[in-house]
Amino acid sequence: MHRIKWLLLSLVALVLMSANAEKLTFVLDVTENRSDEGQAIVAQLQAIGIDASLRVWQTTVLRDEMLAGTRAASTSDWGSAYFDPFDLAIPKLRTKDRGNYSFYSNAAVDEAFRVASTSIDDATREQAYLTAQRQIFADAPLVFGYVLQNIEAASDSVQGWEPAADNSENFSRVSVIGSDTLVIGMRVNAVVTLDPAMYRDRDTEAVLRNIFDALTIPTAEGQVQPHLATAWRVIDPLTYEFDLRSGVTFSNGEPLDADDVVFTFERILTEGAIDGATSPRAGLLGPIDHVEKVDATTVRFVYKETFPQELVLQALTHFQIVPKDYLTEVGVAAFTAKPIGSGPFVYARGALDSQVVLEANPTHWNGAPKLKSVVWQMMPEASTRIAALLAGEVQVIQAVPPDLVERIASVPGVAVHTALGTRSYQIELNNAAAPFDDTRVRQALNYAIDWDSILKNIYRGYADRLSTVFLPSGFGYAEDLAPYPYDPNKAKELLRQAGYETN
């Protein structure tokens, strides 16, 4: 009798809840480059009874709105040149970190991130990342999306080139049949600077990697190899020592030694060291304290707390060494206007917002480049880049939109090339406010979106689903953690549990 009474009361409660339930209502804010995707998502959400609408924003404006906490659901992307979650998942989902636009906070995840970013044992780091992924998946702080492949294209006359996952192409061993000049159509309207201490931008780094050398260098797949540093070793858990390559000179003839390496990192780590300005790059080095000279060909990196060797080596691929004597003599402004490096090419002329022309460095320690010059041409419009490639005006272009791949592939003499993507694409959900402070609602949205259809029809298959924001190319990726499946019935069940009406 009591059980029957309880069932009747439960049924009445469900009826009353349904009668009082309202539809889940929110605006999906998207950036211009994802408006087609946004329209598809809104249609799918509306199909199960969610009252979703779409608003399109400029990228920088929307980011400011997200940081202010005024948006409920917004598209975002977050990239890293590290093949490790240290610079991708951690800033995106650690409590109050710089990329945490969703205001997500979980103490267990924060602790796992701490272990993963400070342990010097790879097995311990990997287990911590696996733990973090499973908790993040369950919490669903975002609508987890996908990773796009890096799509570029080139003339068949270009030899010895392949796109890099992090856009870090180095053209020292590239040649062009029938020409000694390579022209690259860049995806941006300007590079930031020619000072290696004053940028946080991949396209700028692509240019700088050809003027300057770093201690280590990445392969196209992200593996680290010796470059200006020929060997390294662990002195103690906080100290790494590097042997420098002998006989290296900057393009003005100045020898490169330990003083230049220490100077390079001091101007990055010291606040106000660059004519009163502070480098935006220090955070990429992890918990570093200082860099010190041991002798002319040996330097030590000293950390405030333990930092895994793999992260140290990856970080150093992104820091180009500058000449202390030349920069000190001419000053920051003159150095930025006419940079001197030890790389395979020398800056010749140009403007940051039009083109940058480099010429071969015949005295490079690794041999003179095969090309006499490389021209970086600013071409922010994809259609302009493609037209220039097909007309033979450029030989390599960046960032081919997936829907234009077939156009290029159908033309003889040019080809599309792809590399691993290093940027996650997702929908930020404001976890600090209704309706997305409810885990069930966040999970429902993950079930409600048919990503496979979107990736097939909009991105032409040049994208892969993600179970969280961790990338398959990164260390500690949970291969057994499948993405949320498209399950509208499960989505509706979760919404009803959260008190919302569904179709």
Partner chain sequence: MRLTKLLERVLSAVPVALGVAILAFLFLRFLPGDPVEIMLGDTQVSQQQLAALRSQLNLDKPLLTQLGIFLSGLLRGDLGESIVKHAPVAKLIGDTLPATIELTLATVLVGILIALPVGIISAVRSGSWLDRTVLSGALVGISMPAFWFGLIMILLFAVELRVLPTSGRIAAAMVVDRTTGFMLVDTLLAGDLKAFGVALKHLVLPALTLGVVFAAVLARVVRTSMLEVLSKDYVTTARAKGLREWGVILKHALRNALIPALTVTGLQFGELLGGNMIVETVFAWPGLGRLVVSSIFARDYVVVQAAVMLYALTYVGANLVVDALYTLLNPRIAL
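Definition used throughout: the rigid core is the maximal C-alpha set that superposes within 1.5 Å between two forms. Residue numbers count along the first chain shown, from 1. Here the structure is a predicted model, which means the values were calculated and not measured. Compared with the form predicted together with its partner chain:
- For the rigid-body turn between the two forms, the listed residue at the hinge is 422, chosen from 396, 210, 104, 422.
- Rigid-body analysis between the two forms: the smaller part rotates 10° against the larger, C-alpha superposition.
Previous: the form predicted on its own; requested now: the form predicted together with its partner chain:
We keep it simple here and write out only the one chain, dropping partners and molecules.
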């Protein structure tokens, strides 16, 4: 009697299991900052009969898991320092590249990327990027996501300031009504260093860009303009020549010339050049061989392989020129403790984990700044930054979370400012293993998620859809390529074609 009962029970279980097995089943792994989004996505997928469940991870741990190929679907994000897909789409989608967590590989795309990152003709590069985008869109190696806007806030007393797309806060033309000091609430725990060769993060760069000048400077929208370099030309396909602005001095009176520029790049490109340590910044310059002096106001950048001029100009906005004589005289440690640059502000004092105080450089070649001093105040908690802005302690704050925007918008005297984001957020799918080695399944997921409602409800509209991982602010963006629309029926149709059962 008992035996028959067990037999019947296991039969029922078997039938139930085989019915379930036909549904698409996977775990969506998300980083902690995107767990709300993950919940919404899982609910949407379940609604059409996908058996998706959610798991939340610490970012670093999840990345290790993705690289090991043990995850099926995971959230990821990747930022760009160039207004070009060179350091976003390429590392993310070129075969075996550093950010290719989805193990995507398409020879046609690889070839387009090769052309785009080595050709010195802009039209050819643009065409290559357009080709790559269409192919990537069709292959759907990822669930394409969105770009978050860069949300900051400021007191209305701040004049002449707008947040920049790449956090390049330059306060040389900013003023504050009723005060000669501007205090900025920064989002980080600490600025990494004051040595322009030893950091890789944007927040450190934001501070350094006010103490030092670079050869080129970006506008808020990412256009490159002359700065310490006044003109440039192509000498041969591997060599770019730059004229330096004459009459520029560092704040200690030392003149800035070709020797300083060559020195700046040598200490970044030479292994172990910084008291035995190597700069983590060399990768930003592409396949460069060396930088050489032609005369006191002319330098040449010599490449090992052809590298597009626009990328060189973009890269140079990120390299702050340091004084050779002062740095060699006092040494790296003393220089880092009291850096000297040629920028609109001079480092006065501070501690990297609490506040960095800069004072105006009255002899800056581009005219003295309007402010007397700028204070960078480290405020890692967003609610504290907002409280400090409302209390009038700071005038500008970085990184306002979308759900706290209303807290500021309703208060008179302060306002929210936004700039284009430079970071793509997406869901990686493991293209190398089932179930996501099937293009139809990957496309189905792209149709199955209602991003518009997620961006509206969770990110309060401060985010924009992406058709692939190419940013609208970057070079070679396909304007006519619309993102995958939300189409649950199409998603179900594709899943059925791939052999899965749906609701």
